[in-house]
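Below, in structure tokens: the form predicted on its own, a single chain.
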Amino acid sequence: MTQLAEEAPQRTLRVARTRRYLMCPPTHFDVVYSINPWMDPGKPVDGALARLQWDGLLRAFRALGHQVEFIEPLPGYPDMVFAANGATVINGRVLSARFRHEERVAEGPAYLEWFRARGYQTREAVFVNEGEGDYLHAGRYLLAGTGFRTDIRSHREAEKFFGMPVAGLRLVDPRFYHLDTALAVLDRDQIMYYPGAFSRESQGVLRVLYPDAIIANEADAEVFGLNAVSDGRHVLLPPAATHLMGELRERGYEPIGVELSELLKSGGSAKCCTLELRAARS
């Protein structure tokens, strides 16, 4: 008889859940000063594309069945777009963003005031963090960043506050200035990194806590592939990241291409337009 043909591995089967987010409009969006090496004020930006890419973003979310709820902008404050960097929220508490640079600092206190003001259990930081900017909830771990923005001390602070054990991760590459930049939660226990944007002690430590990791190359990286929302099945993400696109696509996930090459501009992509709204455990 025959011997039949090998069956090919069959992919894991991925499951989306609907999550409810936070998202800034673009209104005052625009390049006007350089915090990070993306940032070139002598570029110009187009404010009607970057609406219309945020807009696509947004109904991406809405397609898939999320929740979508909105903070005012503030005029003066081009980046407020990048609501992901306004807190951090887990379990319905929330940790409020204190910025480093003076040109973003208003932010922390606005949308800090908009958590009070819907009852959320708030902190007010004491140190500096960039809210989910740097720190990323994966499962029973908070993924926390520093190196350029959110101070060291901050690691602590969230994890007494949120109660949970924080893994300390060091950027060392300053394209990748945020650990959202470098780092993409994808469900509970999977991420996707990419190692040349952490120390050889913080490899080590990714190495060790998602041995199962998907790898990003330094294209995926430079395009804002990691920059990425997942709802544990559907990855929203640039579309130029195509090496990652299939490494997803390969685990069982869903990859869908949301173009937001304005917003690139200023160092962010979808992630950063989103914050997520973790509510309290019942």
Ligand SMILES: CN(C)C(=N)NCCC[C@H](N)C(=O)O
Contents of the next structure:
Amino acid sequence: MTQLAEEAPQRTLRVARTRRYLMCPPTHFDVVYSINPWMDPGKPVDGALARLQWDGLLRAFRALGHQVEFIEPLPGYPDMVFAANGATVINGRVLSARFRHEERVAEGPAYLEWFRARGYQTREAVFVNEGEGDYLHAGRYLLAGTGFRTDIRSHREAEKFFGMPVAGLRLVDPRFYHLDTALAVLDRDQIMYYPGAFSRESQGVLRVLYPDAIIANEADAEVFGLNAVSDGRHVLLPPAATHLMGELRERGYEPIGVELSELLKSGGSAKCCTLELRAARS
Ligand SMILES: CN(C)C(=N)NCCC[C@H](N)C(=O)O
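Form predicted in complex with the named molecule, following the form predicted on its own:
Okay, now the whole complex, with that chain kicking things off.
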């Protein structure tokens, strides 16, 4: 072996898997109420720019070969663009969302109807849960957030409905009010996360389950770098998450910066706009 070959860093070859996503156009997107620390109704939102940025995310998915389906946005529901909150879909089974705040309650039935009309096996949730905002499918486990939005009793409901073990994680920093603002699944058994968003006990759980995880710093988390969408190789995330991008490259992933600054005014970014439709395993 030559000297050069010995010194070359070991990079794992990451393999992308084609995905199906559901998105909701930001036709009625705005910030007119405040239900998280990022939302300031006094701060103007540029609707045209939000649309351009959302179109950029859609183009990026299509350029990578992913399929995208759409749900019709409801007037009067400015946060409906955050499709990840609309449900949780695993193995063709759909657990509906049941929103915590009155301002978003009607989105749950709207998303549920979309799935019913397409023949998915659905369950209308009994307990408050905000879909993939707090439920992330990572290999053998369903990672489940609680603390701000999703009711901890929903974790048992999800465990029974999906028939897979749930690892409950407690969020403690109001800036990171959904699990997907603090943790992203990169591949079956690999995640990246910001430890400071979790209780000490949950940090311990994450260390045990994912000893190889990429650890984000506070600056990464503050620009919503963890609100990322991965297909196993390409990782779409805000371009401002520069440290995280370097870490991803080191591990063989291809980070792709997608600017969604207007959506961030409501506390969301790439992952929030994207609900993965996981088909039934054959
Ligand atoms: C990543 N996901 C799905 C989210 N974090 N969703 C963004 C929701 C933003 C909304 N204003 C709210 O506070 O509910």
